[in-house]
Amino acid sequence: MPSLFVVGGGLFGSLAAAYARARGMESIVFDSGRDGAASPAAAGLFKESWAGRKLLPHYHRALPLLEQLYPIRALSLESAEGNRESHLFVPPSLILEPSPNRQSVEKVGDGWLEAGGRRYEGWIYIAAGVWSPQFLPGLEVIGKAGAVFVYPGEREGRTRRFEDGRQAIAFVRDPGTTYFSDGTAERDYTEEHERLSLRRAERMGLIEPSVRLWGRRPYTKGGPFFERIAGRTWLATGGRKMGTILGASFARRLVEEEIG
């Protein structure tokens, strides 16, 4: 059996390569480390509200995948007014690839990837995220950077608006922290966007941040992409916010039509 070789170690290529060895395929992924890259910033919340009507279908495809590969957790989230919210959750660290191969992916073609000096053959899965364009050119992709705070000690998890009506967050995401995302994504992203987000986040009464993390989040025209660019290769990005939902859906339609 041909192996599937993913270009990119976010979480829609995280999800695909390792829903490919569920179903009892090798999968490498090759992923360079570029600064920028918005997957380790996620917050892993997912809820059917937020998939709306256009996006409902993913969100019920992806949920069997997710339930079958890792341990979805509930979570509660209070408001400032007293009420909860409740969420699903996938910590992006079970999810993204520990391991992957760092050497850059030079060409890809049918079928084909060079990186290191070395061809591999196989099925390929482009899951750039903002690079892609560079393996389909003519393929818009806007990125929207943002930056999420990781502060020492757990809180309990609260949800805050704010007064232009941006929604901000603050829950455990990984053990011994708390992460805080107000949930900006701007094209041009600078020190007052982020001058904002650490007042909203004291305002929370989280001081000091430990670690600042962000990247850059694909937007596509008209939704998320996914299609295939060759006979065996296919590409998809356009995660948006919804890159866990998104990741896991394509990672089922790859693994079980396109190449199934």
Ligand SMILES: Cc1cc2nc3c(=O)[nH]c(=O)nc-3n(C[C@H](O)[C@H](O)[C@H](O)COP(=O)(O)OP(=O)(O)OC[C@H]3O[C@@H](n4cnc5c(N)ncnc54)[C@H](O)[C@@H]3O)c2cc1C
Second form
Amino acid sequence: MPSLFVVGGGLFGSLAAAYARARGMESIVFDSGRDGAASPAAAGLFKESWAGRKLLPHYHRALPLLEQLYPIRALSLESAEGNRESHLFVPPSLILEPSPNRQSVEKVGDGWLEAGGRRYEGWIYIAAGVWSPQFLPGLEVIGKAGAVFVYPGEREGRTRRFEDGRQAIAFVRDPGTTYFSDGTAERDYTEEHERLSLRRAERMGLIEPSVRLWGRRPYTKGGPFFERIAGRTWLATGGRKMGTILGASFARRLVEEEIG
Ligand SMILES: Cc1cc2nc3c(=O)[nH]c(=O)nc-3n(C[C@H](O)[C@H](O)[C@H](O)COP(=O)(O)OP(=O)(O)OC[C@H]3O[C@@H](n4cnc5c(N)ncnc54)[C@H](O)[C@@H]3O)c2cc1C
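Just the form predicted alone so far, so send over the form predicted together with the ligand.
So here's everything in the complex, that chain up top.
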């Protein structure tokens, strides 16, 4: 059986590789660690109601894969009014390919890719987030950027809605720390956005972050994008704010329907 070579070790690529391996295929992930990759900054939350009617089929396709491969946690966040909001959650650290091949993929074709001066042949899955148009000219991917902040110590999961309607969350994404995000997603991200996010965090009692993570969520017109672009080559992107669900749904489609 040919191997599956994946371009991009974010949520999309890592989920496809993990699922392919679970089904007995060999898979190698290439990720050159680009600044602005979305997945390391993701909170890892998902919820049926976020999918809306249009993306609901993705939610239902994704859940069995996530249940099979990862422990899905239930997370409860308390609002200022004392209400509780529940989410499902898989930390990106459990999903992201731990040691991808760090070479940059320079070229792809039908059933091959080139990286580090070498050619690899097999099934090719391009999951390069906002960098996907490099491999499919004409594909329009808009990056909406946001920064999140990580604070030392574990705090209770909380959510707060600010005057401008923006909702912020703070919870333990990774042990020993508290993750804060206010959902900022901007095409033109500026220092002012950063200052506002930090101010919102301060209002939730979070001061002096130890880590700043920044990522660009990939948006594609007309909804998430999955296409066989050549006989043995596929490209998927457009994870927007739902990378876990959409990445898992497309991983099933690739492995079960297209390759399998
Ligand atoms: C702040 C923030 C919070 C978020 N919270 C959530 C959340 O709670 N739940 C949720 O479901 N989603 C969330 N998202 C959205 C989610 O992160 C994205 O939809 C998802 O990460 C997109 O994954 P991806 O694999 O397509 O892209 P990316 O994560 O950007 O991965 C693409 C990878 O491709 C690599 N690459 C690119 N070109 C090449 C090349 N030529 N050669 C080798 N490697 C290459 C890059 O290095 C990169 O690692 C959040 C996003 C952000 C920014």
